[in-house]
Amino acid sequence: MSTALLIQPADLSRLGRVSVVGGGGFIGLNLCQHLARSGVQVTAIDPNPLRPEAVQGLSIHHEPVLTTEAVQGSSVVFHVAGSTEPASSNVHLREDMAGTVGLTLDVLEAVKAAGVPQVVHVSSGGTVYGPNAPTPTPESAATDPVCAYGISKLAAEGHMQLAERMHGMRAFNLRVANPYGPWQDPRRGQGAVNAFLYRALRDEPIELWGDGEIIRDFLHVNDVVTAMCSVTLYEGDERVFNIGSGAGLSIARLINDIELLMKRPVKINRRPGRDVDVPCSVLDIELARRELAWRPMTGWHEGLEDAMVWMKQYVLTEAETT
């Protein structure tokens, strides 16, 4: 059994069932998580097996393919699928459109043919509004994504609210900002804070772009559950809604705190700062704690010491046994 922090299981009973497009990925397995714990029938869609250390004991039901037949009979389908990350979209433009537009559109399709009322799409709050937003940035706030992930993105999003005003489908977008937490694996890039703990960890150095003076909003994957949880039983006309801690850290402060946590200091590798890294970011909540009655629970300290916990248990272990 994991010693990471457990979310209390709400009633979501009038689910019945759902779909995770995604749901063997880092959110959707926290998703399919606590989905499952609560009672709702859950279908994971992903092409890629379940961890069987993470669904263990849980009644999640696995689909590799995406089609009609596997989101039919669900109550809302979750989107938290992707295949690139912000660093590297620029690089693999086409990739990252296609992982991106593409699968939403595949998903939307899905959703419409099966006659799902509600779709909910995870896009990224920390790329889609650009270097010039105010701080902390509400919804309202101009978008001005400086690369391909965020472009994409506010793409995707684009085609959710279409796909409502065409088919009738309640579709939302959750701009979620930097999650962090159990079952992110570290060894794929995406993440600082899962990134950083396991280098650290395994006395390695920490890539630091830049000087270190960047603000990021780092948000517990447990509170990006619940708001997805939130929403759907939400009833009113918002459909874009910010989902961060409504705080900023420096990536300066990251590591110090990894390194009081770990009560030794880390290496470090600096490096130039890069252009597709926005200087601050950080999300103004407010609309969802007001209209979802959702705020973040999980305190900074208490969500790192989590994640580290949870990699030593399952991350460190399986890297010294391949």
The other form holds:
Protein chains: 2
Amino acid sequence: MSTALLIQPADLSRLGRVSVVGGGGFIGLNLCQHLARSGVQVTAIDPNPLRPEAVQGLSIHHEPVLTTEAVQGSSVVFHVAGSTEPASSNVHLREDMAGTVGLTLDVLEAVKAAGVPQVVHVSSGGTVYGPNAPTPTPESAATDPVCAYGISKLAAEGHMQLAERMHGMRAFNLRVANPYGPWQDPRRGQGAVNAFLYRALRDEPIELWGDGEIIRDFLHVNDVVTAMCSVTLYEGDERVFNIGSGAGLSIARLINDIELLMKRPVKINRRPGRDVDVPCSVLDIELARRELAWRPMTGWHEGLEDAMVWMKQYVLTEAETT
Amino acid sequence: MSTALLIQPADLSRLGRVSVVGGGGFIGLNLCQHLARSGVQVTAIDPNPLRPEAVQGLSIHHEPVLTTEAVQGSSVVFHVAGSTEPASSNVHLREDMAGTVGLTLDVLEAVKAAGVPQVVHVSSGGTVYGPNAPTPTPESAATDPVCAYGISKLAAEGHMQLAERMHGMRAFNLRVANPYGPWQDPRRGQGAVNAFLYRALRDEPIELWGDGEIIRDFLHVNDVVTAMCSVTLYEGDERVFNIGSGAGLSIARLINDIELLMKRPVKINRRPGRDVDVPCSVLDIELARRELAWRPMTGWHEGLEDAMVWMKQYVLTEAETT
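Hand over the structure of the form predicted together with a further copy of the same chain; the form predicted on its own is what we had up.
What follows is the whole complex; the chain from before opens it.
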């Protein structure tokens, strides 16, 4: 299985060797693929095995345990690990704290012990700002998370900055909007695009919380990956970057566009709105455009179709293995 | 032993029964004393026994363990517990997270289970804002903690707000400046006023980190206690309040005023500045003035003298028991 939409390999070979903590997850697999295709030696650190169909033909070393040795010799450690989800974080407060903040402390300890000069952490653009933030939301807006996941992500960001102050490694926080695309497990409850595509393809009803007027900032994972690579080239003083699509889209519009793509209506299961959902979340990405010379390159319809192509293969594979 | 400076007992008897988590600590003992003198039934929850000289003649019930039963029937739970300090938090990152965030989750679970309608948490005005915050700092300023204690306090604040959203109890965060006064253990490393008074009275050198030009917002603990009581009367929508003296004072000025009070010079041990110290921390307290009709009532010289009177007794008592 391969993805329809490939990122052009950039000259990342100067990175030599890198480690990706959480390399077996959604963003992790996409990042490992791109880095390996760009000639970088990649160690994917993940307790779970890497999906064979994602790493086929690529030279990616897998380490099940995060240790100093596992990151030794890396020019960058990418930290994209996380075991919790925004929607469920409010019922598992302690697990969310341990899984997010505790894990970040583990990463920073390994980075420090191994003398790795740079660490890039994927934070949450959708949950660290509050419901009263201006739209689009700049990095300077007040943080006011309304779910435990956002509270923990903000604390993890703080520990990243503290580690740089105390130990000198360059520590970046990328506040990523709502990523979607290949390798995002549609059954984990995070990511409306993939979850809806999955349901629609299986002809199951989409769970719609609220009236569909909620606005989100959907970003194809390829654009997240290029942002993470761009930051490794950055020599300026900024340390926190919003990474989003630059535009908002309603949940109703997402469903509509899925119907257009499938050329048939989808079933919808309407549910009451949830407190955990901020009404509107769109990131201001001017800082990343200016400082990182990065911008999202994947158009919405193109990205949605790519996710659909991958999802069809995913659903088919799943059917075979069931 | 009794304090020289007494708060006028306010009509707090309508509170009926309250619980103070951390009731054996610095702010906790002062709060318990004031509440008990005001006719409130107080349960002090603290793993350590209450200092007999602090609770002598007062009807304060002591519970060593925080349980639902311990807070049952309370109109308010005050959460002033904390086992960590800003200065040491950066070397004990995990302990700080558990001691601050984990403990707040314990408090909120008990509050929820017991159906207590209000919880008041003492947060840290000196560490949640960052080094680039405007002076004086309003509650709306960006939070950007530079020590683990501030990171954890901010996460604890977030969980307070989340608990109100999810479970409906009124949850207040008071961002208290640099409190000083009776029952602040001068050997715990937190609180320059008490630590310096202790050293000066024992004729030991004061540890001065940096050049003395660091500005702090010193607030007598009686003013913290009256703010905590005022918030129990509050019916408006604000949930986060700065509680400070309204003015900044340099460390050099503090030392000078101690020398004036003692009528002799004190010994100083000069040390290099610490990263954990924000250069200037002064809170804007207009919101609390307006919304809570509260203001600091203790003048600086009066408060410093009160702390000195208490400290003399403390040092004497310590000498007797050594």
